[in-house]
Structure formats: structure tokens, C-alpha cells
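Here you get one chain, nothing else, as C-alpha cells; it is the form predicted alone.
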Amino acid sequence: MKKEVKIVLFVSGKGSNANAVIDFSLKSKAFSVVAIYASSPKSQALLLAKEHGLHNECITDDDLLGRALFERLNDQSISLIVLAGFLRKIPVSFLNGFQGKMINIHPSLLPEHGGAGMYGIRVHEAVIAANEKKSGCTIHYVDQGYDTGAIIAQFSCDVMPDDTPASLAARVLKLEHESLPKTIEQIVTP
């Protein structure tokens, strides 16, 4: 039997967090990932899709300003699209047409360590530049700014004496693992 609620997965890197709620999704009830889309033929997230039998394919920005995409998700009712480190901005004229259906995961306790060029090992070099005692990860719902939507949910973990960027990174990637299909499984589930 198929689930009802259906979502999507934009990713643009390894898609390691695409594999998470894949991999949730299969065992969940609550809802169904039918496709990923790729910024970058490259990303390895496209084989996971096509290791899942998912729809798969590769997007450009052209893609996200024109209609044919935004069509295409609105007559299949997807009711979540996901960011799972999508490094490109959402125009403003897709983002209005799934305006809270879309939400994205950040590697910091945001609003600290967010917004235009903070992805991946940026993010952590500034966690331990600044000293923090705390990182993790945030969920939040996409708006116009980078990093600036109403937060859903954030999970944290002590940034250690003798952390790297990379050994922090791995810690809070691992917590991104297992709380973003979680928290979409929440935020679906009514």
C-alpha cells in the first residue's frame, strides 16, 4: 500500500541525509520520498535514487525559475519538499508556490553560524573559531533569507576541547542522520 504523503529530497553533495530518510521512510508509515533532484550531475544522490528505484534528475537554476518543475510537484501532491544540502537559493516565485512545504537542515544551532556561504566545513570552523560549547543541527522552514526561516526544531551536541572542524562535523552530521527524518515524520503526521 502506498503512503499519501509523498516528499521530495533536493540535494546538491554526497546526499547522506537523502540516505537517512530514505532509509526512515522505508520502515515509516508516515510518509513516501518519490524523487530526488540534484543541483549537480555529479551528486551521488542521484544513484541512491536510482538504487531506490526514485525518480531521479538533475536541476538547474533555470529549472527552479521556470514552471514545468513547479508543476510537476504540484499535480503529483507532494507535500514536502526537503532540503538536505541543497546549496542553492529558492527563487522567490517557486518558493511562494510551496510557501511552509519546504523546509531545510542547517549544521549550526542557527541563528549562529547561518546565512549566504555557510555550508558544510565553513560552518564548523566558525563554531570553533567563536568557541562555542554547543553546536548541532537546525530544521527550519525556507523563506526568502538564507538560514532565516521559522525554526521547527534544533538538536545539539558539546563541541569538545580538542575538536577539528571535520571531527565536529562528523558528530553533528551523525545528528542530522537521525533527527531530520524524524522531525519530517512529525511535521507530516497529523
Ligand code: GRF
The other form holds:
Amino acid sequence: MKKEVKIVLFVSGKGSNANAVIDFSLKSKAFSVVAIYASSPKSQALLLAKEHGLHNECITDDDLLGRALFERLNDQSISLIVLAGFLRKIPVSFLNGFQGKMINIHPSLLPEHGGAGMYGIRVHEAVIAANEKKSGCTIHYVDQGYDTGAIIAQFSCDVMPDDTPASLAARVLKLEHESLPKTIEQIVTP
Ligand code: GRF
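Right, the form predicted alone is done, so what does the form predicted together with the named molecule look like?
Let's see the whole complex now, leading with the same chain.
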């Protein structure tokens, strides 16, 4: 039987979190991923979507500002939009229509090491520079700020004394792959 909870993924980069969410959804009864929207035609996540036969599309700032994408997602009764490494700013007009239905994952324990310009390896460089003993990931609702929305869940891991930004990034990313699908399941399960 077709699952009723439909989610879509917004992705800019590699899409390894998108991959983890799709893998989980294939085994879970909780939700289906119905589409991947990428901010760049180069995003590997578009290939991932094609492999799984999912709707896939590149979206621009104008698409996020216009009505067509908004209305399509609305008409499809999408339960959740997951920003899985999506680097475009979501305009207020779009956000208002999906209040409480849009989440983001960030690779640090917010509110530490978040905000404008804090993405990718810069986050892990900042964690190491601050001599943090713990890092991890945060899943939060999207609001008008950068990484400022209400926190839904946080998952932590150790920062090792010999960590480089790259080794820490790899540890945190593994944690993201485990925690994002489970958190989505919790959000959409009544
Ligand atoms: C992740 O670290 C996520 O926390 C951040 O962007 C990265 C996306 O990685 N928002 P990937 O494209 O899922 O591999």
C-alpha cells in the first residue's frame, strides 16, 4: 500500500544525507521521498533521484519566490520539506506557507558554530579552533534566520585531540546519516 506521508528533499551538494533518507524510507513505513529539488544542475543528488526514479528538478531563487513550486508542493500535500545541505536562502513567502513543515540539518551543536557563512568544512574548522570537546549535528525547524529555528533534536560525538576538520567532518556526517532519517520518522509519525 502506498505510504501517505510524502516528503521532499532540497539539496545543494553531494546528497549523502539525501541518500541515507531514501535508503531508510525504502525500509520504513513512515514516509516516502517523492522528489529531490537541487539548487544546481551539478548536484549529485539529481543522479541519486534518477536512480530511484524520483521526480528531480533544479530550482532557482526565482522558483522559490514564485507561486508554481509552492502550489505544486501544496497540491501534493507534502508533509515535510527537508533541507539536506541546501545552500539557497528560503524566502519568507515560501517559508510562511510551510511553517513547521520545513527542517534543516546542520553539522554542529547549535547555537554554536552556525549562522551565515557557516557551512561545510568551515563549521568543523571553527569547532576545532574553539577547542570543543564535543560536536555533532542539529536538526531544527527552518525560520527566517540562518540556523536559528527551533531545535528538534541534537546528536553529539567526541572531538578527538588529533582531529583535523576533515576527520571531524567524517564523524559528524556519519552521525547525520543515522540521525536525520530517524528524526524525520519521529516528526511525521503521529
Ligand atoms: C551536511 O553536513 C549537512 O549537515 C549540511 O550540509 C551537509 C550536506 O552533506 N547542512 P551531503 O550533501 O548530505 O553529503
